[in-house]
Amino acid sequence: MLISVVRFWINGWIKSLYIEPKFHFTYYGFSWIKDLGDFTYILFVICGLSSLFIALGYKYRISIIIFFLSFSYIELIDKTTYLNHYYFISCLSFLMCFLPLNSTYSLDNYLSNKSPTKVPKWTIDSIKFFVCIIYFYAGLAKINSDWLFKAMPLSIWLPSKYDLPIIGNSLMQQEWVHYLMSWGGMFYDLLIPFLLLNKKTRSYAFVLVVFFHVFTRVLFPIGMFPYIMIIISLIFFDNKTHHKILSYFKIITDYFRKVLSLPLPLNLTLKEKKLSSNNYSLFIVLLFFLFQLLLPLRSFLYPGELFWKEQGYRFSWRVMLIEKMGYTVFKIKNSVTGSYFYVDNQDFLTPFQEKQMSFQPDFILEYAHHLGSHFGKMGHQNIEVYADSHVSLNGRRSARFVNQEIDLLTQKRSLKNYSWILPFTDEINGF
């Protein structure tokens, strides 16, 4: 995450995504989260430093709490930037707030001169279980007719990779490759947790993890997520493997200790003790997993096609399942005189924001309310806001998306069903 923060800074994304936009799309219930202007850079500095301290195991408890709060605040500023792996980092950092990950091999342990401690097994298993949930739900989500029987959206994405060396103009253009990768991705997500948990298949599974995530990184611009998943998969190996890996680092630290004439820490000479389990932390972790198991299932509470209306789509580990494109125009009308005019979205949104808004219902509704408020403050009266929207899903022909006869200002932001979204004209079967 330290590398990720630096990457955001170097690429200018802090400014383009969080500072420059005139308007931010907010998550329901978190509209009180505001951008900090130029102080957003300070927020990223805090996030970066806390991630470094976590890696070093320095002031761990404070550092992990600060990281969780700062990183989550950044992600809540604008839901335009939502990605599954950002949500994953927020969830994992929350979980880590209740785990004793500085009990040994940390600066906290070194500086305190305390005896090394063995942590309760559930603290390690909780990380494994969280990774298993992500993979398994991602696999279940791929069991749908578009993904398996139409190879969508891979049939749209892969042919565009013609510039890749060797495979671009050959394999990526083949229909059978699209189906192979669709089915292979589904089986990978469903089976990899069990292969990592099994000692006999663990080493082979880790090789598969590396290949899968490196290959997807080559194909798609998904940032740090592949590297994060590769490294976190090491948690499935036993402590002997970890001690072997850490022994190489010990050679380096012993060398610098010798050069700097540092004393040998007392804790390396004492007998290892067992850390007692914290019932409060265990209770919080159990609630966390109950939430993680139930939240992805909330989509079943809504009628209509999930991929079309996207109610319950986020925060459910549905990774790269759909390709949607839309075009949405807003009309501001005076309900008394009947006069109206159309909005130029570029006056309010960045190109990236407009692209995301055009096919996501909650974006469209929030933006409509923002337009109503904006033009109301400018002196317009009897305002009504209508949207003329067309959306294409997974290569299908564009279809009207929003009921253009409904004044969106009469529709309140809530978790209720979007009755103003027109029904999907096709059928997608699956989880």
Second form
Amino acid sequence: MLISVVRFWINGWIKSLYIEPKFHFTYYGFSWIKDLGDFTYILFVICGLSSLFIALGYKYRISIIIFFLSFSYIELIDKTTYLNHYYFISCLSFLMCFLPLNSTYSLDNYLSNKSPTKVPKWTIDSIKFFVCIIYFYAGLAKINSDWLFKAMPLSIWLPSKYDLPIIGNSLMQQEWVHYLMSWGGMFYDLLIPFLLLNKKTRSYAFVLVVFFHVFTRVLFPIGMFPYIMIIISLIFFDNKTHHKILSYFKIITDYFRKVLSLPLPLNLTLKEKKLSSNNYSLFIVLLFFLFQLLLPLRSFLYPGELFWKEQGYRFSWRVMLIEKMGYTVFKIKNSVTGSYFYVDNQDFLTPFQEKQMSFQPDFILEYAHHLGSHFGKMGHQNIEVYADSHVSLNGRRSARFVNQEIDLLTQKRSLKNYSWILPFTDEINGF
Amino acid sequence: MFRKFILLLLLVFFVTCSKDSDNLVEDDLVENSLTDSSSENGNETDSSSEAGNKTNFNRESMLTFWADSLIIPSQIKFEKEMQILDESIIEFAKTTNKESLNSVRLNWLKAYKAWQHIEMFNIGKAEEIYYPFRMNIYPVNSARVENNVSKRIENIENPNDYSCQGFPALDYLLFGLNSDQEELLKKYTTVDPSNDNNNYMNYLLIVSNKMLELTNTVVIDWQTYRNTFIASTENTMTSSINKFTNDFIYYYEKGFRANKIGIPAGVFSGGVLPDRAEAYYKKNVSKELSLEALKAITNFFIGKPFGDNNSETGISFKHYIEFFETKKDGISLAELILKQFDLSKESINKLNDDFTIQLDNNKMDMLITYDIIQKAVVLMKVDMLQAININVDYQDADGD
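Form predicted alone done; form predicted in complex with its partner chain now:
Below, the chain from earlier opens the complete complex, with every other chain and molecule after it.
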């Protein structure tokens, strides 16, 4: 299978990425991380440039590595902004570091006058496989009692879309629509990989993909993700389709070639060529997939309700599953005198961070430690930090979240089970 | 072949969905002791017509009620009180004696109480001109006031002067200059030889006049802003329904809970800060003002038309929550919030009229009051916002 497939796809994907960094600027401007300062902007420039190079196929290998590093770095600055689709892009670019995708239609080939090579089938397949994993795990995660039997959280989200034209005040308010969309979404996620893999159902599946993602884009503020997924699913089509699409581009490029009177590269004589680093890459890619397959399952290692404690929730393709809100304030107490005061979160966090912190245990603990060391530096003695935290999950009444008797400074940050989170009082069954 | 497959898929969707709504309907049927579940279609219409009522919540009429029966009338009422206060201050300047001073003091308290009903309306023009910040930032910066007085500062538009104007500044000027009335009056009668005038009177007039001017601006603007306010029913960060909900909760949390109770009680500082109490110089009205603010909050929440004790309640938060809230065991969310308002009122009532005395005697009661008030913050910020699914004022960011 020709790599042209991937070329096209990257083109579209990068196009979408151009928009994303712009979006990042705005909220990084607000970010409380100031130590990176102006360097953050440079990082975005690097990230954007490398993505441009990837799209053109110029110095592909080094570009994708830089892209992977810069993009992931940006994401790692602040987990407040964690989104599954950013993680997806990081993973994908990591995967692409090991795939020799710079062949047909790439500048690398043009400049070195090399003939375009066929890429090994496994490289394309690995990307397909990755997409399948995502969809499948996302579907699996939807098999839970809240999603299927309470239509939660869709029955909270959809009615609030009353301001949409036509469907807003009619369909979106209907209970059966919430259930239809819950079940539909679950089946879509579980089945779409197979529909895309099967040649016969592929074009229908693609229509479904477009419909599903455009629809979710209309309903929810999910940025570029739907477009990325739509374009990425093109990879399932065979190369004929891609050539067709690309021929439109070719007309344009041919025109430029004539104008600039550039010599045409050696023509498309398809030569099989063994890529030397294959075995090494293959090994890493296999490891990557093992990791991808196991990581989402880590939540089973933890006791307690996953949606409540969120242990193993991130990096697991659990998307749009929970509507969670919290309110958490911290009490700084002097263990000797017993005197205490509450912290005004606004002194330390942006509103967005405060929102994310209020219901996610790892945020709460990290912030508690931050407060502890902050007030320690300010000269407070015998500091204990307690959280007064209430969280509401999927429309349930809010309940106390953190055990208010436990000094959070005694709890170390680790991957171990959070014993200081109070148990969930209801039950959610399923994955 | 693949067509069949698609059809099959659609069929699967359909069957599962209708099965699912069956389950739902059956639950309801048990309650209604209906047994006829033979026709699937019939059941579906049942459930959709039940849910169909849900579409009928008229946000525009809620906003209209807010504007016409709550916001505008209370602002006009306040404007009137402010007018009276300003006139009495002008009178006090003409004839400076005990009687005119007492009249000013009385009108100050009346206006201050009326103010408690409108501080939460930080939207539109009020937000634009920092109205609440120019009317009621306390503690007053008394040193800066003294400086403004002695330097005969005329222009108090600088944000640094926000803590030198409004009610807290009047509090200082009318009660804080001296605890003895005779002595205080002397401050207003001593003529500054350099300008043949009284500096305190001069500043008192400036502050009062500015308050009236700002109030007029806001009231006049509502005449045109009303229609914009009412029309903005969509669910976005800037729609009036969302903004106002945020303002309301923010006021409860900050203006009421923190400023009036929490900060003086030392909730955020460890030690008590009695000088942060509202009306610190007047002393014995901090409780009265807090209760007035809570009354305003409660009335707004249940939709009690302003200044009208007889007519029925209109549509407000209570109804909005009830409309969205799916059945939960026992007491409804709106009831829970109202119950918490009641408990807060009870608890404030137990405090001393003068919060500074209360803090001297027993700060624990004030801390307990704070905790009771706090509970409604959780109910509103977490449960209520989730129930009505209104975005809080966070930065706009993608979700996934």
